[in-house]
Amino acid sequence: MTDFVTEARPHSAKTRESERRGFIGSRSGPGAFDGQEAAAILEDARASVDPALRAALDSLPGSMRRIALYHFGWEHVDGTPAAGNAGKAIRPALVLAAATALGGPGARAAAVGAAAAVELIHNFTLLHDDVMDRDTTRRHRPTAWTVFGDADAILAGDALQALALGLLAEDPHPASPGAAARLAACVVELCAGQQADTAMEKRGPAEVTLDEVIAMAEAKTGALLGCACALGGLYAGASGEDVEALDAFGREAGLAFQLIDDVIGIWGDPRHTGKPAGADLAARKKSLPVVAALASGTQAAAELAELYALPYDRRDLERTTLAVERAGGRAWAQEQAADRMARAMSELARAIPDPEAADGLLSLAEFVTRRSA
């Protein structure tokens, strides 16, 4: 992993704009970034992948489709249908503009099952990550496991991995067999870094490098963005090199999508998030800010690091919360932020010269990056 001191720190301003010049740069004014882009790039790559999503969930065993259809909100508790939220669609995006930028609409059509394999996935992890984490509240319904049971959550997890393999394995474009492999090959980096993360909450507040954070982080977000990209990348024909620096792009803005989460996961509004308050404070989980704050060096530093040795009291919410801003972690984070973007601008440009055709890739980016929730 890099080193904090020499490769994390932010680029100049001068440094940011050359990377960024034809992509960010020509987006202000009048035509700068409103997220409005973004929502219709999700909007209609969620309508292009849910009927894909729909057909694969309802080829599991009844049960266990009860609990995947509960957990993507298109069914209540009781199993009758349900006009819920089944996520932003960010990843299956990536895959439909990536495929879309290189290779049209032809790749873009082609590619609607691996999106829904990739978005299979994603929530594959989000059923075992609330699992570990105990977390009780996702997109503002009780989480599948506290309704059915740890043992079933896990279980139909394990199912969503399965038929994303399976979508890719029963694909015939000729960019199939590659992409399962990356895929595959996404989910064991996906698990190494969530078994990191896990492990680190077992150790002291001390104990926890800021390199170690970023490198789990990397593993554990940027995985799947950059493996989405280069999926789109795969199913539209394009080269290796094209392919690689898609998949760098998507970790560089997964990284950045990363940081921005840890910052709402601590100072997000519970109405916009649909979790509670300092969630990630209460589980005293290592996120990027905490762990800035905690090497930060500073008197508030010290005070974050006694009130994490202590088990939570809501009662040291507000104060937890303060010492992490004040050892200047929220500030860090969100500089960060802005500079893991300008490195997957760079990567981006060397994919897709031209601006216009990575107009859809650039809204995502700028729109996960740009988002309070």
Given for the second form:
There are 2 protein chains.
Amino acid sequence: MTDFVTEARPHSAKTRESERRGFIGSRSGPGAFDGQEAAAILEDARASVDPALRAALDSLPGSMRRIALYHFGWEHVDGTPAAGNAGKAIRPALVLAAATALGGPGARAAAVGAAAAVELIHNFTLLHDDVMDRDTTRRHRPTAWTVFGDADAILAGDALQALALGLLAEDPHPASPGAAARLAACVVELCAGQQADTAMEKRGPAEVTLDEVIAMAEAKTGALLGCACALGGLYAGASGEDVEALDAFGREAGLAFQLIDDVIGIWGDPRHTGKPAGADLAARKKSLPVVAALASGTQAAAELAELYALPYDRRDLERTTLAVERAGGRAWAQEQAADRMARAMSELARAIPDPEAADGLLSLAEFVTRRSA
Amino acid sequence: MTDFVTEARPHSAKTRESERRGFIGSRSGPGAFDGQEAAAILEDARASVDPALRAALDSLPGSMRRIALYHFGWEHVDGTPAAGNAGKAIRPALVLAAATALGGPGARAAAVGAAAAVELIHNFTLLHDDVMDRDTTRRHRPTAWTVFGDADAILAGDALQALALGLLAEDPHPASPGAAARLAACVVELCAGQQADTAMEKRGPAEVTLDEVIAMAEAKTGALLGCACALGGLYAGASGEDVEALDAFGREAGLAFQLIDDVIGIWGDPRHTGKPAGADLAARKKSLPVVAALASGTQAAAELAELYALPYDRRDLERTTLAVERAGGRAWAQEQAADRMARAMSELARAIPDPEAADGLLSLAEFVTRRSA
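Starting from the form predicted on its own above, please write out the structure of the form predicted together with another copy of the chain.
The complete assembly is shown below, putting the previous chain first.
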């Protein structure tokens, strides 16, 4: 399992150029990606979906509402209104972009509830994952469990799942039962992914295979992005085949996103990530680049394995980071991400052959995989 | 708030007789309750609903399936098959009895999926509540979190909620979207109830009012029993008014059940309850009889408050138990339970005026409130 791991090259002009441009170059020329289009799509999605999200959260009984509004960044700890930092709305934007691509503005309008449901599911998993992983920071703020305690964070997550599936059950659109069934099946996959993740964290680094980490990332991250795209397709009345292609598009883009996210988790700028530098390495996280590096059979892999067996020491951070890079972890992750994006593009073309119609989804996929590390 | 608390009488022949017969006597004469009918209804419900439950659990990915099958008592810790002790199936039986009462055998058959969904929701809340409450025993076995860890128990609960609402989303019956919306709203209420419960446990006994504890019990226990009855009505095509009356019947019976359960939690026989004697008092639980006793303004209430302020000492158990009884906690709970059952009966008669048709639901309500303490 070393064939997909290449030794990292020293920084060449080419590498620096590709980093400046972003990780994956799937378009070039006049229509080249500049992030403006995606930013506008995300902003529109946020504007469309926020009223539905707010209404859903406002329907919660007092104490649960407070926890949910805090988690979404709409309230401070003391219950006073906050400007809001509810994330980038990538998943709702995918629902709406897929619906628009295959059914125009009418389908987009019909899919707003489904977009809100997907975002509620995403936030339910964040609330629970933070409890399990003991993560203390989320979107630059203390996580809900650190503020309200484990029980309240678990219950608020439970309530968000119920709100999400309840929203679809109340939706009279003919696509809603299929969407609810799909979203519920996705939740099971998300749980299995998180289960695999927590189970793997308990095992030694040498006992975890790259295949396992990839499968875990697909369940934990790819599944919901795929489901978001599929739901958009369902609300546009797309064929079963097209819905599956949209799901595959989202899954592949999701895995690319996770690969990039893991790269950022090691080499990202703390001012952008909101996490302390090297947090993933400090936590001995078996992220995709780390496991790829460990599986490389290189001298650097042996050094990394030795370092990972020791408790974290701040003075070793630079050496650990360098070992992952030298063992090819960074290059592998970037190549894998590019490969996954290529597969995503081909699935997208299958579902939506008209490039103009596919443009919104393409921009979003590029956006999530172009964040600078 | 002392008017509904009466000083406990010394054990009279009448009290002993009513205890022997059970807590509430709503029927007498030839048709008097003997528990046989309810036992048969519960057994039939278990037989009808188990295949759907098994199929739902079997659809889970490996690791999640293992936790769920253990929790349902269908597997031992090591994954070998177990005889199964998945509880008394009261909630599925209520769904099926309500459907039968208003729609006959056809409605009963159609409602099996909904009955399974309600049972999945119930078990999702048990998995999560046990984590939050740090309860170590459930149905005479170690709780899932003690065996598999907090994360796995939380995730298995999450997956059960998704399975429940997914089951209804996949159900082509015209009642299923309404049933799913109702069940999802009920989950939010269950969460709010558990939230109130955990929040109250952190407060001093004097800071908790009886109204609060009753509202909490209604949300935590009454809501799902009410929802079960309402779902049966929905699958029988009942009117909105009848569905609401069925919900109210289940809620009132549920509160009666909780009152009796709290009495059993103090005075119950450990050989029947599966919990050590006095567990609720040892945990300083603010159960309904305890809060009623504390609110009684009696000398015994003052003594109980003093005892509850101290850390638990096994030698004080008898004194504490007696203080709750002397302050009227036991008598109040039994009277309240009878009162709630009377209200339940009147709601039942409103939804199902034909006593013969209502017989199954009546038997179940009597069964849950007749367990001997």
